[in-house]
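What follows is one chain in structure tokens, specifically the form predicted alone.
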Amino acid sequence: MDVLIVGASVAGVATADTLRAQGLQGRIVLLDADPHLPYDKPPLSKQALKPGWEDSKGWLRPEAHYRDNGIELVLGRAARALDAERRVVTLDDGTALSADTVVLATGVRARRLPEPSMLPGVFTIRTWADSRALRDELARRPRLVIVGGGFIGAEVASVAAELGADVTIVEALQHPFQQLFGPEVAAALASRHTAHGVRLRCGQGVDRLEGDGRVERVVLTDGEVLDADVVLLGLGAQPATDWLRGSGVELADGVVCDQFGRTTRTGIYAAGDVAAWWNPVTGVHERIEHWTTAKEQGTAVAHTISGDERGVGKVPYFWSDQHGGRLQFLGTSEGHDRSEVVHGSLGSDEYVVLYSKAGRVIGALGLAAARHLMRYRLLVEQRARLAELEVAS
């Protein structure tokens, strides 16, 4: 058997490792429009910002792991549509590639303003190029504005203030994060911006970007002007399903999955963040943008393909570096109704929190507390009842 693997990320080297681990002798292909051996994405929010960043570093496997394991690499080539009928791979430059079997995990691409405010300057953040213009940015000092302060934009501005960039966050919320960890624990992280000399615009939208030839103004939507040498867009991200209109596959804000990782069409499977695999505790369509579940769902579909059913954890997890500190999360805060800090104090830089919805505990956050966030992820996977947890402390 044959395997086509479109996006060479980390869901798409965990399917091939498992599946050569697994003693498939077929034919196992590694298709990405970025030219760059395949690498890690989380390090270009942070890491990879710093001087003297090793691009090895972030490499997922040496080029030899490649060739040693018979994974063919076909870089710098991106897929236009898919015949799902005939398993049938169309690329950019009008060859084809097919396969008994194929496997998306192409990810997702950063949101953009229009193309009339994409002057020079402005950066999204999604691969090894756009972390590398960035980084040599960074290294003047710029005046930096951040719009959207989620995960993307937090780690950018904890590395730019590090470097002595003057940082501005704009945020469209209350405060950074309200919406996904409640307001208490959203002021919380917002003063930590502030302590390490972050500036915060909350409330506030981006009515227009100024500049001649280049960005130098950022108007926001109460009239105030933020002048930037550069500016960071982090509005979230798109899954990459653009190419696969047409194909027969469903897409419902990614590609529609079983909860092995199967798609609606026979010998298609996808994975990682382009993906939105069934949930058989929530009953919904999930698509998780997290590191952790990316690796898993490979390996699950490699299991799949080789008939072998396993699914994937039952507790999502991320992780996100924030000013000397790391932020981790177990399970989700979506619909919580409660939120409970049960290690340390919001005013502190370490706590854990858990969160609960119905008397049920869904999800707990760690600040810099791994070894107390993690007593709780049993707990999280068993959804226990938050009246047993108080008689019991």
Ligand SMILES: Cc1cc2nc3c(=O)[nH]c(=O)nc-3n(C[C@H](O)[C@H](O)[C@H](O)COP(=O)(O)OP(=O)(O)OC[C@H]3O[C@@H](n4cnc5c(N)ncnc54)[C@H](O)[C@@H]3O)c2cc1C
Contents of the next structure:
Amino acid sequence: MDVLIVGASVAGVATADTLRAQGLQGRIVLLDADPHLPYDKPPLSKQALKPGWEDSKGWLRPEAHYRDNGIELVLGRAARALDAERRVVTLDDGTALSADTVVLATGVRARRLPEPSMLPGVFTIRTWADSRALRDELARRPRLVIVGGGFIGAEVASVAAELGADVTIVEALQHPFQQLFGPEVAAALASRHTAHGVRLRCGQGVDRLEGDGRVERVVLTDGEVLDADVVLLGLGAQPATDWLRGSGVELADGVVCDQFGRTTRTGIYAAGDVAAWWNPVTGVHERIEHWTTAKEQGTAVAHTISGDERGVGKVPYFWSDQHGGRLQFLGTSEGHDRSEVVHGSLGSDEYVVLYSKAGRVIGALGLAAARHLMRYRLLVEQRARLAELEVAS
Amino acid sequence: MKVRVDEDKCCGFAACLSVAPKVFDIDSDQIAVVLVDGELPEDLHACAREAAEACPTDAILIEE
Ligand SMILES: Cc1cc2nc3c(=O)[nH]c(=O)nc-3n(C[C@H](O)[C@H](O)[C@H](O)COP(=O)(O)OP(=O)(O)OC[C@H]3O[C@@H](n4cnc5c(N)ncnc54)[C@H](O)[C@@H]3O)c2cc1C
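Target state, the form predicted in complex with this ligand; input state, the form predicted alone:
Below: every chain and molecule of the assembly, starting with the one above.
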């Protein structure tokens, strides 16, 4: 059996490795539009922005790994169309690649502002090239305006402030992370920005970016103008499914899959950020943009292809490094009706917050508290009753 | 057998801590550290391998 994997990032590489480890004999082709040896994305908004980062540290696997395992890398070429019936993928140079099995692992694309605002000096971070270009800018200690205070925005803000840039975050909500983590935690996270010299302009959107040949100003919706040498957009991302339109594979918010990674067309699978897998616990299709989920799904798809339906774990995990503290999140906070601090305090640099919904534990957030957080993994997995927990403690 | 942790890969998931608490700890940066200097005693080999297997980011390197 020959397998073609489109997207050579965490999910795609995990599928290729697992298929080989299981003894698959056929060809494995890993295709990616990015010309670089497959690399890890998380460092791009963290360590890789600092001087002295070596690119080889970010490689998912050393170059020899692909050779040794008979994994054919086709890099710097984008897939443009999929014929789901014949399982043929057409590339941007017109070449057609066919296979018995096709795995879709094209991830997501960073959201941008309308084209007139996308001036030189305006960045998103999704690729090595994005991160490298921003790193060169940060070395000049610019006035940096970050649009959107989510994970990528917060991470870049903390590195940039550490490197001596003048940093302002513009956030539409009252505090970043307000919807995700609730007002108390959001306020605590915001105060960490302020303590590290990052300014927050909250409750306002960005109307447009202006400049003469290069970005110079950020115009907010209320008319206020912020001067800027560099602008980073942290506006979230959209699944990279444009090339799949009309292919016959069902798309919603991402590629619709069952709980084992099968799409709606035979022989075609999807994994990682681009895929919306059926979640048997919540009873909906969910697209999760977490590194470990991409890895788990990539691995699980290889098992599904080999006829072994394993699926993935029930507790998604996410981490983020901000101002010298590691945030870690287990499960979900979506729809939570209660949150409580179960370790440390929100005013300090170490805490664990438990999120619950209708009396059941659904998620846990930790700041600099991995050892304490891990105790809650099982409770989140079991959706433990809050009442029983209170009795136990 | 020697064990190392790649600090740039470790995401603080802490699976190693549950599987091999005598071999790994978590430091104040929430990154795993190896508690044993040099050669790992024979009786810890199995759990160290299990921890490497359980690590979601493949950050545990085992040198035989
Ligand atoms: C800057 C940054 C920091 C992050 N930090 C964290 C973190 O701290 N913790 C965490 O849990 N997660 C983090 N994430 C998210 C995590 O990296 C993703 O969940 C993960 O990379 C998803 O992997 P993937 O394989 O599904 O897709 P991606 O990593 O998005 O890769 C998709 C690949 O497909 C390729 N591709 C797209 N379209 C085509 C096409 N038409 N043809 C060919 N190739 C194509 C792309 O070039 C890309 O290489 C971060 C992401 C970014 C961008």
